[in-house]
Amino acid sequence: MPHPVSRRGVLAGGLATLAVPAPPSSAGPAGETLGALATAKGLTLGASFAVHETDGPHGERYAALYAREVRSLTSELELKLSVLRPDPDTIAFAPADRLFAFAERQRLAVRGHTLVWNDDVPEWFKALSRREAGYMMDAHIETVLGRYQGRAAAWDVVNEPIAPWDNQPGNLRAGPFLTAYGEDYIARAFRLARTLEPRAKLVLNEAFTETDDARGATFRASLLALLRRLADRGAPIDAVGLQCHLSSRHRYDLPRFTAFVEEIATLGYDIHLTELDCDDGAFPRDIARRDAAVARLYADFLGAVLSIRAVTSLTFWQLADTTSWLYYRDLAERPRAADRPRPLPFDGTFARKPAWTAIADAIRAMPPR
């Protein structure tokens, strides 16, 4: 799960209202946007959205891109516990309020990300006792869902429950919520969320399942086993989110991955692709060749996965290269570099790239939902 520290500090903005200009002429023929193409097939298409990007010099163009191109916004940082609760006495709702207000003005759905994540807690939270951490988990869910009740179409209730390197039973991720309630923290969080959000899609979101390597195999097996246990307990999970941060450095066996996705579907869950992008670091430095390689990877991956009717939602992790976590990470690690990552369907000027065409073609080719 991308969570670059360098982007967190800019979230403390006020409640300024952003005026969105008319879409630029580069939008193409009427209706020819990714969001419109997906809607015609019954697929919800969205992207993560960072309210602080609207405060920069590119803010109006950034907002216009989202208003035009997608139908759903995922909160990138604004609803994470470490951002909402920087200290025990503060609940910083202002950035999330801005995101919901923007989405509602533009008639875009919201995906709330995320309520419970063992790997994203502020330092003060780590000092809580087991009993206090359990109480705070419940209180946090009740507080956040109480404030935004009925305003989000989906919630990533539990994020990244699997982490084999933590050496816990079931390969579960260690952290205060697991310590407080054991594995039952997951079902407990979903049950509590359902009492407050009877109509929103409740999602369990996981990473690292798509690669054809030992890590991918471990995550796939561990997630399937966990989903079966949760189904036996009657946890009210509507969909499973697969992050799908693609990489030029990894191998992909798409028949094997699609078989895994189909297996999740047989358990009765919808599948959401929740954080799609492409780390192009191992692709050629030449921009034309690199963009072509990124487009091919999107085409191959989406061509396979969107053929599965249980996949009902597709979300990119940002839309434009220069607002990607990969771009910000690279900027911090290589401040003087002449080249930067190009992981998304739009470039730094918010113009379409070959990846946009590959994604659009995959959506056109998919069976309707």
Ligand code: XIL
Given for the second form:
Amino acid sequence: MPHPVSRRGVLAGGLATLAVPAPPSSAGPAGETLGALATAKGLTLGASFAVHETDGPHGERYAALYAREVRSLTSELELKLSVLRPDPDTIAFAPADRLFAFAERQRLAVRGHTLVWNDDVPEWFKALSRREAGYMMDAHIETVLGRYQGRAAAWDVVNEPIAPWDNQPGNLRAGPFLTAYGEDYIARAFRLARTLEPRAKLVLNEAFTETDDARGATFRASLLALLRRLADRGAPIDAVGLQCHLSSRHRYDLPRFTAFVEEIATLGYDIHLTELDCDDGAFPRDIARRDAAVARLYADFLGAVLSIRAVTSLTFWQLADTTSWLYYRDLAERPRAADRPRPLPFDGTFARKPAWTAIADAIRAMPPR
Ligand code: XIL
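With the form predicted alone done, generate the form predicted in complex with the ligand in the same format.
Next comes the full complex, and the chain you just saw is listed first.
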């Protein structure tokens, strides 16, 4: 049977009118979804969404999974500078337009990811002079927020400002935006975003703060110090995003991590967990044991972090194993079917895994927001 979503139809916005089929039987009792459980507690639950996945053979079921299970979508690729601006003369809005249309059709909120990120810059942009790069940063924020004004509930305005290995003052990540404006690029981006988006939650998003090791400690200390400097300067930041790409290869000291999250809350920010998943590469090979280990890490992590009421938003990085960035990334090292990564609450058939139950239980047990 030919796939019902033709390429032309999708490019013309056909997905927006795509009928979403009934949930598969694995959905369980009506209303029993992670999104519904979270909403009942006042927590926004979402997942990253890649609009090109809806063009694949699993496209309809992928769309149905999101429509059923979550309340919010984060654009995984569509709003990134490297995707939107492949060359100086092009602004490729079509994928982001399709994502917004799908979200609005399904009444899902959007988290816009991301406006300013020193690590995701196309080659032509790297060749700009300091002045040009500064001008382009401002113009990019104005162009993107201008086009989608009022349609996203949250924007990751600045992504991953910290990178100790770049040896910059404040452990800031090097790149054209830091070069253009110094540390002020961050406050400047937020101020500009606020003028165009008075109501959306403006988020500073950071990676690598979770682990119990020297890297985690450096990221936590550098981020807290940066947030204090930004608060002193009155940068209009509503929430701090913590990516939370968990891994079987790392250790976690959850009391230490929750103390860090509480400290962010004390500074007056909400906390969004923005990219939760679990790299299972070092867990047992046996699938049942591996799934159990992934579920346990989710249970421990969420049991601790969701106890903090300032955590108002929880987003997974994709929902199903076979559309995870880890699934695509590890294709070469883990090619055997039984070894493929299983980082998420749904498997490749979009059926619930033990992780789903662990996550649902953690949401049921958390205090309401
Ligand atoms: C990743 C996507 O998942 C990949 O598909 C892409 O190739 C690279 O970017 N931190 C972030 C996200 O803030 O934007 C990254 O997303 C994952 C790490």
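Positions refer to the first chain, counted from 1. For the two forms, the rigid core is made up of the largest set of C-alpha atoms that agree within 1.5 Å on superposition. Please read all numbers here as calculations on a predicted model, not as lab measurements.
Relative to the superposed rigid core, the position of the CA of residue 334 differs between the two forms by 2 Å or more.
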